[in-house]
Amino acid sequence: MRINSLQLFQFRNYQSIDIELNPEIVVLYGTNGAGKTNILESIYVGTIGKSHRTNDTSDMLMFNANESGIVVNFEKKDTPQKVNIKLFRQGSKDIRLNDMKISQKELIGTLNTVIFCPEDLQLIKGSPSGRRRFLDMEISQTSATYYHQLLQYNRLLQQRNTLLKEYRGKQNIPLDEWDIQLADMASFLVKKRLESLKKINLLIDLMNRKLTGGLENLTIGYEQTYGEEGNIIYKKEDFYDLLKQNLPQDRHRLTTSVGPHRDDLRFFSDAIDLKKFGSQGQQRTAVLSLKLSELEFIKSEVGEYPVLLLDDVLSELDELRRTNLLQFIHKRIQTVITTTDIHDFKNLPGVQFIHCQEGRIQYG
């Protein structure tokens, strides 16, 4: 899979370009603020249909602009596509696929991509919520069915949590209906993240080795913390079971106990639970790690790898991290790199310079 041109109308500081993108590294440098991140940002937009940056859409658009535009034209296993989205300032966005108009749902595994952020270096010792998403978002690229159910079960768990706010203090609420629909599309949720999990344990052990010499064994673990400890909960009958007996434990604090929207992520180095007594070094290597396991994966999914946008995270890496993760994408993967020093390209044949300088590009 490869991008192969970018254009942006109104979109955050750009008036209006069109970027070329080689099939290989692309090296966007220039200040800060200077406009890097609004081009990744852009990509991602053309991927899931929202950023990663902002839960408001107005945010995207250039000041005093009502609407902005953002085209992505693409190669997926051989064949031209292109990715059209018109953002609003009031009003929902515009999505089309090969000019036909399509919803964000349906967006979600045309484009596959993988972003990396400095954010993302605190995924180990961040919120659950963050772990949760990372890996509901790396399914949902190449399941569009998963994408479908969690979003079900979103709905439906929302409705739940609605009702026991609204019959607050008294005895029957009428819940069943919720729990048994609620019950089926966790336990779908859940076997699909640990088969998932099963192949990216395989891919994330495989890159850690290669990025520590063979020093170290990495392995996520799934964690819930309700039914019994060390019992991974997932089939139906057993979700609704808890649900129905964590019932006077969520009327009294108003929402949903037992789910998949409650389950977390463990990282281990052999034994060592690197949340807890990971040194940052190990941390830092570990998401490394999964982010490339996060290619291999989508590529055994889909059969190529996405294309890889990396956001400022080489100044975040010591040295040896960033030599092995550009051996690892060099001439394989089509990466899309921000940075303020492009020292660590200069020796790197094939790579494109692009200048972002106040809203405008300069090649070279």
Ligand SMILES: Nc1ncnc2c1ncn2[C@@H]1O[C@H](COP(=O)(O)OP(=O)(O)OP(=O)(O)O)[C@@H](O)[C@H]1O
Contents of the next structure:
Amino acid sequence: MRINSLQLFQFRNYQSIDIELNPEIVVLYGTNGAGKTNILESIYVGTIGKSHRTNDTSDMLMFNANESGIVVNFEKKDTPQKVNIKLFRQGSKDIRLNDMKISQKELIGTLNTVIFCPEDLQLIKGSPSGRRRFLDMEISQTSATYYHQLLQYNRLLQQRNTLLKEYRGKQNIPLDEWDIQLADMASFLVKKRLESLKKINLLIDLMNRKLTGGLENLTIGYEQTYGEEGNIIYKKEDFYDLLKQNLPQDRHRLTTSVGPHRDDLRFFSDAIDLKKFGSQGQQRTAVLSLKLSELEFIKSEVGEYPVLLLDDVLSELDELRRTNLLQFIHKRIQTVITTTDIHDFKNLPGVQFIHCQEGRIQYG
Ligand SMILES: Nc1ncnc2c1ncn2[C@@H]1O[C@H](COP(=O)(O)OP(=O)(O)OP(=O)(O)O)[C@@H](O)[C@H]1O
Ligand SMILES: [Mg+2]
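Mind pulling up the form predicted together with the named molecule next to the form predicted on its own we just looked at?
Every component of the complex follows; first up is the chain already shown.
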């Protein structure tokens, strides 16, 4: 996967720019607030149709503009492709692939990227929803069916929760239809997550051994807060039974307590739970290994490496981890890096420098 050029129109602080990207490492540099992350964000919008940092489409439109445009020209397995996205003030979008209108669902999996930003360093310590989102988006980029089912599942779940509220204090709540469908989708999602996690586990351990010099063994476990301990629920019959069993509690709490929307991931280094007992450095290495395994996972599913977007994370990593990361991507993965300090990249071969300043860009 390789991005050749990117055009932005009234996107964030860019009125109109056209950037040619070299196939190896692109370093976007400039002062704080210059617009470096805005460029990575636009590429990410080209990947999944929405931003990694806001749910509100209109935030991305230049102040006072009514529409905004992103065009990404890229090559997938040497075939040139073009994604063209228009964003409108009221929140709607027009997405085109090679000039044909497509839905956001159809866009996912077309341009593959992996983004790594400072907030990701909180992945292990942070909330379960961040870890679920991580896993869901990783699988979605390689399986359109998974993303489709996930959207359906979330829609049904919302409807079920609405019914729980509507029937508050009343008898005979008509949930059976919902529970049959929810159990079916829950089973599909959890099976796919477990299957993907098996692959990711092989890859993450490999990456972690590279980063730590083969010292630590890193694994990711799948966790559920329902069912019996040590026993992962994945069959639709079991989900259905549990939804029924937990109904009194769900009716009391007005929310659904069973299903993949409640599941979590847990990271272990030599059987030590990293969230609870890992040092800051161990947690960072684990996240870095996770991101590298994501690159390998997408490669194994899609057949080539995605483009890597690194938002200011290198400054957060120590010398050794930074060197390991740069060695890993060198000549293998097209990478767009943002930084305020180009010092670290001066001696790297194959680097293209782009200076971002007040909504303009300048090469060199
Ligand atoms: N919708 C918008 N319209 C116009 N300008 C915007 C919009 N949204 C953000 N900006 C501007 O973009 C700039 C922030 O851009 P960005 O987050 O890319 O900065 P950055 O170069 O990554 O900075 P840092 O080094 O601090 O991370 C701010 O100056 C902000 O005012
Ligand atoms: Mg930034």
